[in-house]
Structure formats: C-alpha cells, structure tokens
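Starting off, we have a lone chain in the form predicted on its own, written out as structure tokens.
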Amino acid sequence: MPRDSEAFWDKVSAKYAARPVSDPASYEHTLERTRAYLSADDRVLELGCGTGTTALKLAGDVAHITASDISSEMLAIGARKAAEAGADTVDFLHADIHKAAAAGATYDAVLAFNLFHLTEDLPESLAAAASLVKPGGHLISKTACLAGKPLIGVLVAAMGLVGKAPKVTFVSIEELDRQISAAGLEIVETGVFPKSPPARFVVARKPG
C-alpha cells in the first residue's frame, strides 16, 4: 500500500483501538467459521491486523500467529495487548501483502479480514495472499463488497478529501469470488454477514 495510507493509519490508530466493534454477533460469527479451519500446530499469518485484536483471540487455537500490519502505530498497540495479554504465541510484523509475500515464507492460514477492499490492485493482492498460503492450506478473508452502493461511495469520496476516510475498491461478490478463484485457490466456504453492507467471508484451499 501507498506511504499516505500508512500514514492514515497511523494517525486514526488510537481511535481505532478505542472503538468497539461495530457488529460483535457478525465478528463472533467469523470468528467461530474461521477456528472450523485451524489445528493447534497451525502456523498462521494475519494480514492488515490492525490492533491485532482478531490474532490474540485465535491465539490459543493454533501454535503461532504472525500478526501484520502496514501501521506500525497499530503494532504498537496490538504489541502492548499481547504483552498484557501474556501471549506469547503472536508476535507482529511491520509490512503489508507484498512485502510479506517477497519475505518467502508460507502458512498454514492466511487471514485477511477488512483489507481486500483497501488494496490497490485486487488481483495483485489476492495473488500475493495466495503466494503465502501452504499448498493444502486456506485463505480466509472477509470483504466489504460496496459495488452498487453509490451513496456510500459518495459518502467514502467526500471523506476521503478531508482524511477521515481511507481510499476504498468497490467490488462486488461475485467480482471477489472470481478474482479468488483465479489466483488459483478453490472456494470451499462463504458467507454474507452482516448483509449490510454486504461483507463476503470466503474459505479458500489452496490445492496441493
């Protein structure tokens, strides 16, 4: 991602932390769907983990969970969380999709929750994920899918101007099903919730 979405980030990171979340029985829901797909020797790779609020909750189920994040403001927090927390099966990488990628190393797990939409260039991104997932391992994400919503469109534009907003994709379910499909993962699971706005939960194994 570009340095001005770093440095958005950053910035509304204390915030962020601060705020709760929006719909708990849809986040419960993802959380419940995601531990289906993890074993506790799993090796897992967290993308755009903000606060890492989603890594210490499925700490527990899996051996390790790398948790990463283009904000280092948001690692930091998410470090004084795990400190607090006592774990010490997470830890937190500064980097976005791409850099972990050309990293070389591969995970049981990939999740990437309320990033897709945030990325510059989908197909690219989706690619880089998958690059990162074991061969017989999954991708789980959950996109914001806001194509055919132009009033949020108009709303996310004019707050994007005065920097209240980050610069948003808008893609449909089925746009994100076939980008998914065709950076040769197969789809074994998916979802809506909440239904709105749409966000798409998608299980993906990578065959092999």
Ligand SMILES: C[S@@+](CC[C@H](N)C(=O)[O-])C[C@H]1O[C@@H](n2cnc3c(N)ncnc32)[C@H](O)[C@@H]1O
Contents of the next structure:
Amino acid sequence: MPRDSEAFWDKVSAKYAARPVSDPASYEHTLERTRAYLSADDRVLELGCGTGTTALKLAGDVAHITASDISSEMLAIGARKAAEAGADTVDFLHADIHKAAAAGATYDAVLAFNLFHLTEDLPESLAAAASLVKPGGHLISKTACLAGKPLIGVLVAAMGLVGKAPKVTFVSIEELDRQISAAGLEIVETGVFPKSPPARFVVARKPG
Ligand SMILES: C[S@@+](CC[C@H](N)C(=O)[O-])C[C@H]1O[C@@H](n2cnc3c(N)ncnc32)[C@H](O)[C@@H]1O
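Show the form predicted together with the ligand, please, because up to now only the form predicted on its own has appeared in this conversation.
Following is the full complex, with the preceding chain placed first.
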C-alpha cells in the first residue's frame, strides 16, 4: 500500500467530507448511469470510496456494497455516515486495489470513481480492478484525464511539493480507454462528465 498516499488522504479527509460535490449535474448523471447497470441482488465493491457518499447513495439499489479505501480516516467518516443513515448493506474495508484483488473475491460490479488517475501504475491498477469483476459483471469508473493540460500539471506539481496535492498520473481519454480494453474488458458506455477538467466515465463489461 502506498503509505505517503494514505497519509495524504488521511490528512485531507475532514476537508474532503465537507466539500460540496464540484459539479452536481455531472455527479447525478453518472450516478444514474451507474444505477442502470446494477440489480437488487448484486454484490458490489467500490474502490477508493472516500467518505462513502456514493456507496451510501447506491446502497438501496443492490444487495450489498463493500466500500474500500486506503485511508482509515476517510473510512471512519464513511462508517459514521452509514451508522447515522442506518445503512446496513454497506460495510467499509481498509484496502488498496491490489490487496482487495489478492483477497480473491469477485463482484457483480466494481466501482472506481476519481481513483485511477491517483494510482501509480495505471495498467496494473486496471488489471487488479478487472480481476475483481465476475464474468458478465461490470467495472464502472470515472477518471480525470489530464494529459495535455500543462497548467494543471504545474499546479498539481507545485501543490504536491507542499503536501497539498496527491501524486497524479496524467493520462488521455484515448489511452485510458485503450488500457481498460487491454485489461480484458469490453467498453459498453462512455462519456465525459464534467467536460472540464475532463473526467472520463467508462462502463466496461467482463466477457463471460
Ligand atoms: C479523489 S478521492 C475520490 C473519493 C470518492 N471515490 C469520490 O469520488 O468522491 C480518491 C480516494 O481514493 C483513495 N485512494 C487513493 N489511492 C488508492 C489506492 N491505491 N487504493 C484504494 N484507494 C485509494 C483515497 O484515499 C481517496 O479516498
């Protein structure tokens, strides 16, 4: 598990929890598109769940959601919110993508929102996420695609130097889509929500 990344997200967890969703229309749209692929008897894994907002919104649509993250502080906030909401179909798991994959369980759907651009080795992360999907199930992700955005690159690098930004992998939409396909998944729906800075929404099905 990348410990500096874990420490960064622990440190910013309270601020992250208090921050409003930056583009509510885009968020609600991708939530609805995600729901379209979920069924009441599904068992779902969310990777990089943060403070559990999305897991809690989807909890009523599926049988069970395991919401996982590397940050114990993010997870603690999520668990508090779940207890307040009386959500008994969500549980929280301290795990990075690779540890979750090593546990060997597979899921009807694996969700990863605003996560893959924060992982150091994108092909490895996508392969690990794909290994968690049951044949016929879906990996549903949203990823900031910041290749070709030099100003954002400079800003993230400068903020990173003073501990105010995480490490970011800069990938283009085309490269992300190519790598999702290379992980053995078949892309069935895409979009960009929001358009700026671009966040690529991809629903990809595991053949089988
Ligand atoms: C930008 S936040 C997104 C949180 C939530 N998915 C959302 O859309 O609001 C990224 C989250 O990914 C987690 N994270 C970063 N690297 C991770 C990794 N390798 N495995 C699992 N979670 C990770 C961070 O702790 C953080 O909670």
